[in-house]
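Taking the form predicted alone, here's one chain by itself in structure tokens.
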Amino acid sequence: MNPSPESSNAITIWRNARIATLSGTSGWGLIDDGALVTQGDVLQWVGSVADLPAHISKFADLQVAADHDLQGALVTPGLIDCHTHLVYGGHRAQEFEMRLQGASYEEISRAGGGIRSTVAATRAATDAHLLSSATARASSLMTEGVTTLEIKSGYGLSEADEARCLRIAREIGATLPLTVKTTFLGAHALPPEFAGRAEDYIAAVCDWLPRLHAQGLVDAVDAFCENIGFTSKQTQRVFEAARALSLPVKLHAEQLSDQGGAALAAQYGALSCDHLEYLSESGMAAMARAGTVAVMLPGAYYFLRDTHQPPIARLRARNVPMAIASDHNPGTSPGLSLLLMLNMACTLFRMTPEEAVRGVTVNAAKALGLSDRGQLLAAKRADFCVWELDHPNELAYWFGRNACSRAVYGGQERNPGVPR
């Protein structure tokens, strides 16, 4: 009986494809005729297939599980999205409308719309219906190549709904192929309950978050600094309580206003700041000297219609790292395809096809902290889909089609959207 790939003592073998290794700082690591090798989750081997029987015979002791011809397609990393609200109840689609009247975000959120008519549909409903909802637009995201994603939390906004919308969210997880990784978001906005006590509801913030941690359900913190979420003093306190339990963060910074948040999660070494329609010269600085992504999301600035571009020209002289995710929530940004987004950072924020790329690959897994994915790379995770495209240009050049035609996680190929 043949081994099955998951096997210590096999081995997989993915052969004459042309695969984009995203080796390096630059260049889509192109290698015409490639080949992978696989065990277990692990990539083993990259390179021409021309040198695969000379790097077979170093595996003498093992045996060849599978042998797969991918007859010239495209390989690439497996997509991450960096960025997601996927677990929320209810939708927004009267807002859309309210805005096409002439209502402003800004407008619709004081008048009680906006988060806080998300919070009330989250806490509603079930678990089950929490956990089916979310799970189906994970499996669309998956369907286009994402094998990594992050979900944020805060829609909850009490300790319960919190650790409610962070544990399906590990569940997902747990059931799906792919790897999520949880953002705890308590710091989104203020909930009824606290209207007009933003200190004390920061204060709880806190308090929660110890617990939420201690249960297992946080890899990292967020929060909104904006003049409609939370200012930079009540950012940082929620800061400080992430920096005691040694738990990264991340910021939603400057996407409607200059507030500083940029800077302020720059010298908390933030992961990631996103939005930064409106970054400072200042903010973009401490972001290069700490070495926090950048994360461009286009599908909100589209469906905002905002006109405030982010600067990319001079992120890209700063050299800080771009990345690319879909934002899906049900306010701001209602899409379920990463591919579009990647059409979307080329033609509003122009930026390049392999800029657009590397911002769904290898910049996205360092938003999230990985850096075990991103790159085909010997002793990188396997994770990686197969598409029905010529060069990776393409990936950021159609929009309205899925070219994959299969994904690799962990070293297996499954189905999207089917459980383990």
Ligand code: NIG
The other form holds:
Amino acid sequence: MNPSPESSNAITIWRNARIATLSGTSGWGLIDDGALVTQGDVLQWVGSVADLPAHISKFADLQVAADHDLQGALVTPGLIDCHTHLVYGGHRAQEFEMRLQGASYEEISRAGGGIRSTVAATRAATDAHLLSSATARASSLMTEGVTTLEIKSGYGLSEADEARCLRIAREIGATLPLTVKTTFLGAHALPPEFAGRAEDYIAAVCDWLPRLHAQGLVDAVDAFCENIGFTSKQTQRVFEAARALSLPVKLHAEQLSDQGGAALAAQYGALSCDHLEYLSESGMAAMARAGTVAVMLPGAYYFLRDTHQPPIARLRARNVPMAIASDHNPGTSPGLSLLLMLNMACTLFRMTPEEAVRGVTVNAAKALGLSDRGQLLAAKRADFCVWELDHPNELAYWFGRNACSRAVYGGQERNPGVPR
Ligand code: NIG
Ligand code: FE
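Mind pulling up the form predicted together with the ligand next to the form predicted alone we just looked at?
Everything in the complex follows now, all chains and molecules, and the chain you saw is the first one.
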């Protein structure tokens, strides 16, 4: 009988692939006629098929659990969606209509709509509904090769409702085969019970954080630093609370205006600053110094019909690592296709296909503080996708076409979207 892939001395071979390893800091790292060897949840070896026998012969005690012939298909690292707001009730199709008739996102927000309307719908929703709707969304993302997903809270805005949303995010990570990282976004908007009392609300958010963290619900802390969100001073208070718990921070920064959020976040060693349409030169310099990842969210730019582009060429010139995410949320980016975001990042922002693919693999991993994935190299986690494509640049080229045929999560092949 074949040993099971779970047994520690069993390896699984995946051969005859064109592998885009994304090794190093640029290029595709292509290996034609490549092979991968997995052992447990890690990649034990990646190289040319020609070198495979010599590699395997070094391990006399290993048994081959399975040997897959990929028949020339493309293999890439599993995709990483590093910025989503997946857990929420209701939708905002009506607001979309209002915006099409001329109302702005800010006007709707100031009139009590926007994030606050989703907060009301989320609070009113049952746990079962929040879980099943968010699980369905995560499954959609998985069908296109997402193997790691960040999920933010931020539509509960009370201690109990934020805990509920984070718990649901954790549950998605426990029931689907993908990895879920959670981010506490209590400072997303001012809930109605704190109207006119933003300082008190920030104090409450800072008070909740240690308890949410103690329950194992928080991997990182985020805020919405904006004229319709929170000031940089208020954001700083949240970052101080995160720092006291040694939690990494990220920021929704300079989406609609320049608030100096990126420079502040960089001062706190932020993993990422996200949106960045109005990023200043000094904010960018601070990010470059701190090694903070710039996360591009072309879905929100597109859906808000924004015209102020993030400064891609200047970020590139400063070697700021760039990631791309779906920003899935009901208000500004109700899309569930990370592949479409790659296409949009190229067409709308003039990123290159290589930057786009690195933006949902190695740089997205960095935006989540994960060094064990995003590239196909020995000792990295065995998360990868098989695509019925010739070249990785096609991931950014096709839109509305999903060529992902197989996905492997920590060494285990699973049907994307099917609970483990
Ligand atoms: O990333 N900008 C703030 N947060 C979300 C939008 C949330 C909403 O409108 O519901 C974003 O775009
Ligand atoms: Fe967002």
